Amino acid sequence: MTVHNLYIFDRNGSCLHYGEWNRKKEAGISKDEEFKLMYGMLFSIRSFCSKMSPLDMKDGFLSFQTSKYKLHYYETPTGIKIIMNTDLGVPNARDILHQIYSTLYVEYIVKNPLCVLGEQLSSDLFSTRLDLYIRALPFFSPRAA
């Protein structure tokens, strides 16, 4: 099991941070185009789920999977969206994404007076701590097949 990549978007669809660990295939488009495509897909899926669900969607859209990977999604009340792509063996990662937000993003970005909210994250400390956190996850494997 492993983590492929992680995106952090603001409420306006700007990619604030992108991290990559075990990604096997490149998208074949620029990173900016990939970010727009990912955010647009999430916007559409969330809208579809909220309109088509026969029940009240208290938690909203949480994840989806294809035959090759699983996308985990977490959105904060302030509109920050954290997306992590993993392989299929990884269980629900909502708590992990919440931990990334509450212990890393809030501590190293929100509480940092040098970081301007809404702009691409430029904190080396945040990037380092996020990398250490991801690598310490029980399902992270540096040599995923």
The other form holds:
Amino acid sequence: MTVHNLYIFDRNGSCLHYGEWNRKKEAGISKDEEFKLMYGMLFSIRSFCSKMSPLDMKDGFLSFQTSKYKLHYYETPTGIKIIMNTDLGVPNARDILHQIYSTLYVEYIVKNPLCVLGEQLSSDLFSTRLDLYIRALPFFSPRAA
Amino acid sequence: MSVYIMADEALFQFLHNEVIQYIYKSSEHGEMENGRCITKLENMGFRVGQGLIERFTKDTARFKDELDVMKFICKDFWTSVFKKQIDNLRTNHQGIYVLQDNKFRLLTQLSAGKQYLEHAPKYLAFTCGLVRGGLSNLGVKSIVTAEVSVMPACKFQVMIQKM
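Next up, the form predicted in complex with the partner chain. The previous block was the form predicted alone.
Following is the full complex, with the preceding chain placed first.
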């Protein structure tokens, strides 16, 4: 059971943070293009879900899974989007993503006057804490890359 | 002795950060202005400190001596403003006191080490003024400076001026 990687986007689509713990295969495109692809896909899939939903939608798009990995999605009312790829053993990471937002992003980025919102996050404190948090998750186990 | 608790920590932090940004933005002339900005922030803190100490000591008995005043600042005053006490108070018994806070509230969100160290003095200026203002209204004239080497720990040095 493991976490592969994590993306954080703001409401304009700029990638604020990307963290990687256990990624065995690269996408084959540059990081910028990968971020754009991820954001574009999420945008499309969310609007698809809301259009084609046969009932009134509550939360909208939550996650998708393949035979190898699962992508979890969490969006805050302010437009911050957190995406986490894990393996299939993780049932629901929504609470974890919410925790990442409230205890890490809000604490160390929003409250840091030297971090300009909307740009790549440069706070070492945030990166270290995020790394520690992910490694402390019950379903994270370091495996040889 | 009743102690007043600040309404909301986050509110004060955000406002404090904005004040610092504002003061620095409205003086665009580069490095030389850094001293002026720090002074402005310190003077703001001074007035606030004067007012706060009046509220906090409304019902307190008179202080026995200087050391008692410093202990009040370290315990009750710091707790009311920052929700924690000063971790270490040292003195040479000749008018110099060093107040050490190992997890200063206004620096914890910035970094946990050396990142952003050069910006740290800006975030300490207001608090220096706060201490100086509080002491001044308790009848103690002083000069307060702050230094930080590893965030979020910092030291405030109080030099008592004999009148």
